[in-house]
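We begin with a single chain expressed as structure tokens, specifically the form predicted on its own.
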Amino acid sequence: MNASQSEQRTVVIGAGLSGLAAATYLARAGSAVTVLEKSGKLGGRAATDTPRGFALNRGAHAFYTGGAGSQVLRELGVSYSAGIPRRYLARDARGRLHPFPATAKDLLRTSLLDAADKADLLRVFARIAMQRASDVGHVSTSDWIAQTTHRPKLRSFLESFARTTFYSAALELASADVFIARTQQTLQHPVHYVDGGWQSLVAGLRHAAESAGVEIQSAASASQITLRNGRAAGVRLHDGRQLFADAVVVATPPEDVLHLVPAQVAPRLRQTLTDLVPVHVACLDVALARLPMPSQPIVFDVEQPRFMTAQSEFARLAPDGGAVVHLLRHLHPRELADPASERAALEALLDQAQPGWRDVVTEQRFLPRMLAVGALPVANSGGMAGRPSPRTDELTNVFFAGDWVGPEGYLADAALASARAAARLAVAAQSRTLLAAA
């Protein structure tokens, strides 16, 4: 990305991970870049709140290393410190807690599975290690699990692991390529809980962007992309301002894209975005004066779509002696959720895993329906390969980035990989424009 872009201006809408990363790549390539963020705080879903010194992410965030996300952060010079989660437990259908077979040692000593289940699980992991993820993009995760093992306990175990991988209970929709690729990734590379919360990543990306010359405007809400002769000419803001642009990168959730693109244009893009399946979770984020049961920091629920993690046991997220606990209930897009019952279910899991937590609560926050992923890769669209492209031929100088864009990775991996791809496409398009005008 060395082309001279001295006469080109790009507007990036959204200052989450993907927006900040795309802006940095563009600025380093020579484009004059302005980032618009509607919130007063950068980061989007990666923002971290800090009540009373506790670092509360918006839901349980984990950074899966070894993929595109790690590569992009290295390229941009963004570093962070983190801890590696350990001491996993699994809650069975009877409500009993067992060692979660995340390692060979845990597999040997867990009482969650019997000897035959354990032998079959080793076979399943061997199959996963040999599986090419792209070959199962059209297979649902539930079908892949059912075809791989007929042992009920093992199937339940794999389903609980898959729900946490996707942040979704819709395994009959979710494509198996994500489950395979993510499992292969975690078998080879550690998962990180980021010290200081994900705001640490946001701060690093902001520093990289501003060092490259990016102008960042917070509390600046984009209203619509303005068009001229079928191309983006700029962005109109809700406060009435108009920013000129030779290219626009949209790094927002799909629902926001539908509002930014004028209704009368790009009908294929609008239909594609309308057909996407967003992933929502119910979250309970809790700050405690102390963790009642440090020996039970992470619990996968094999029976229900629930997950609990005391991330402060592994990362610096709380004042001395304090604890930060996140609980998730993975929702299904085709089922109506009842916030009261969702919260009760999460509190019940916390009652079991951390009895006495109510007596040491410092702060708690319940998010009944938080967007976890912009779009679920689904089997009937070919999985990750079927996600929307970073560009559309209906708007030749508008590009897209986010965890719902492009064929590479999931969650932060997809967000950062698509940011790099969108920036490269924008640089190439702007270079062609300069050559045509020369």
Ligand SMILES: Cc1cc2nc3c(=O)[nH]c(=O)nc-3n(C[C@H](O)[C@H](O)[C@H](O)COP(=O)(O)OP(=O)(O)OC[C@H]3O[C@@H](n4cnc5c(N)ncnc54)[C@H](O)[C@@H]3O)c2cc1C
Contents of the next structure:
Amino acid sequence: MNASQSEQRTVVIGAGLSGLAAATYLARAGSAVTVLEKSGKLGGRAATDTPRGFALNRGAHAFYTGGAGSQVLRELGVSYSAGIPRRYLARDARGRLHPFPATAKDLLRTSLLDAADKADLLRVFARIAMQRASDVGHVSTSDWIAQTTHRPKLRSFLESFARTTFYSAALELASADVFIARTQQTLQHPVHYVDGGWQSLVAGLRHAAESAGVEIQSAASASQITLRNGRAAGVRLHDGRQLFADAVVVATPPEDVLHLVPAQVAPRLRQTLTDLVPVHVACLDVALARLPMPSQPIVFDVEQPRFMTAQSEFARLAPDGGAVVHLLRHLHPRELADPASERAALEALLDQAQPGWRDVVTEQRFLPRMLAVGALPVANSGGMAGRPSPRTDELTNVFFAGDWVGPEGYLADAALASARAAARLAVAAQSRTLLAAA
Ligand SMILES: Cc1cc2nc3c(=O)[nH]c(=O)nc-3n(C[C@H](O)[C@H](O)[C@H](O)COP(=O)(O)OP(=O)(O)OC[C@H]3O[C@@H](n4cnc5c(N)ncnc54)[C@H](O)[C@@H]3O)c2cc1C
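Now show the form predicted in complex with the named molecule, given that the preceding structure was the form predicted on its own.
Everything in the complex follows now, all chains and molecules, and the chain you saw is the first one.
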């Protein structure tokens, strides 16, 4: 992008990862950018809370390196330090813990699978390595797993891995392209637990944005995009103010977009957003004075949709000697969740993996229904390629960024890839407007 947009003004709604990244790209291209964030704190779902010096992300967060997210952070000059998780365990249907067969060494020594399962798992990994992800966007992950192996224990193992990949129990809806692409990515690139929590990424993005000249307003809630002649003219805030803009980037989850875009102008967009399947998880975030069982830091549950990770074993997240443990329950979009039983299920997993944790607990919080992903890529709309575009024909100077937008990546990778795409489209649209006016 070249710096020729000095008369152009953009409002970005939302200061999560995607809003901050989009704002920086736009400002670097010369647009005058204001970011509106309704919360008093930046970061959205990537924010970290720090009670008594423990860095608690809003649910277990791991940065998957080697994808669009890493690329965008590099382009924006955002660096961070991190640790790499190891010593994964799998809990079987009878409640026993085994090495999780993610490495060759653990595959050899695990008692989760028998010899025939192990041989078949090697074949499955080889198939994953050869598979072109985009070829299976129309196949559900449960169908892909069922077609790939008939061995029951191996299927259960792959399903637990897939649930953790998607943050969802809805494998019969979730498209296999995400599972394939993410598995390929993690086989080649390490997963990072970020020192200080994801707030470190937010702080880096904030610094990049402000260095590029972006104005960030927190506690500034956008109420609606205003229109003139069928185009966006700016944004009205809940406090009554109005900001004028040549382009608007909406970097919020889909539910918020429905409030921001006037109902009459974009019926197709509204229908698309209404049809999306959001991904929710129940989270138990726990700070401990010490970790009772350091040898059992990460547990995938092969039987139930649960996952536990003591992230402080690998990253700087707790004061000396202390520990931060995150537990997730993957919810199903078509099943009614009962918060009390979700919490009990997470506490039971913690009782097993970290016995005695109740005696050393310093802080705990239960978030019964966190939005993990704005939209699950689903097989019946072609997977990642079927997600909404960062632009709509119905409002040509409004653009979208978030983990529900665009064909690239999943989770933060999708948020950051779509932020870059939305910013590029906005800059191109602003250039066309300038040329037309010249
Ligand atoms: C429990 C959990 C675990 C996760 N684990 C991972 C993981 O391991 N790896 C990974 O890559 N990703 C993970 N994610 C997903 C990741 O957090 C998100 O993809 C990413 O943070 C999305 O960023 P975003 O900026 O697109 O959206 P958000 O973070 O939702 O930001 C949107 C922002 O818009 C603001 N906003 C909304 N409406 C308005 C309005 N009207 N006016 C002004 N501001 C508004 C919100 O306050 C918010 O700050 C996880 C998410 C959760 C919840």
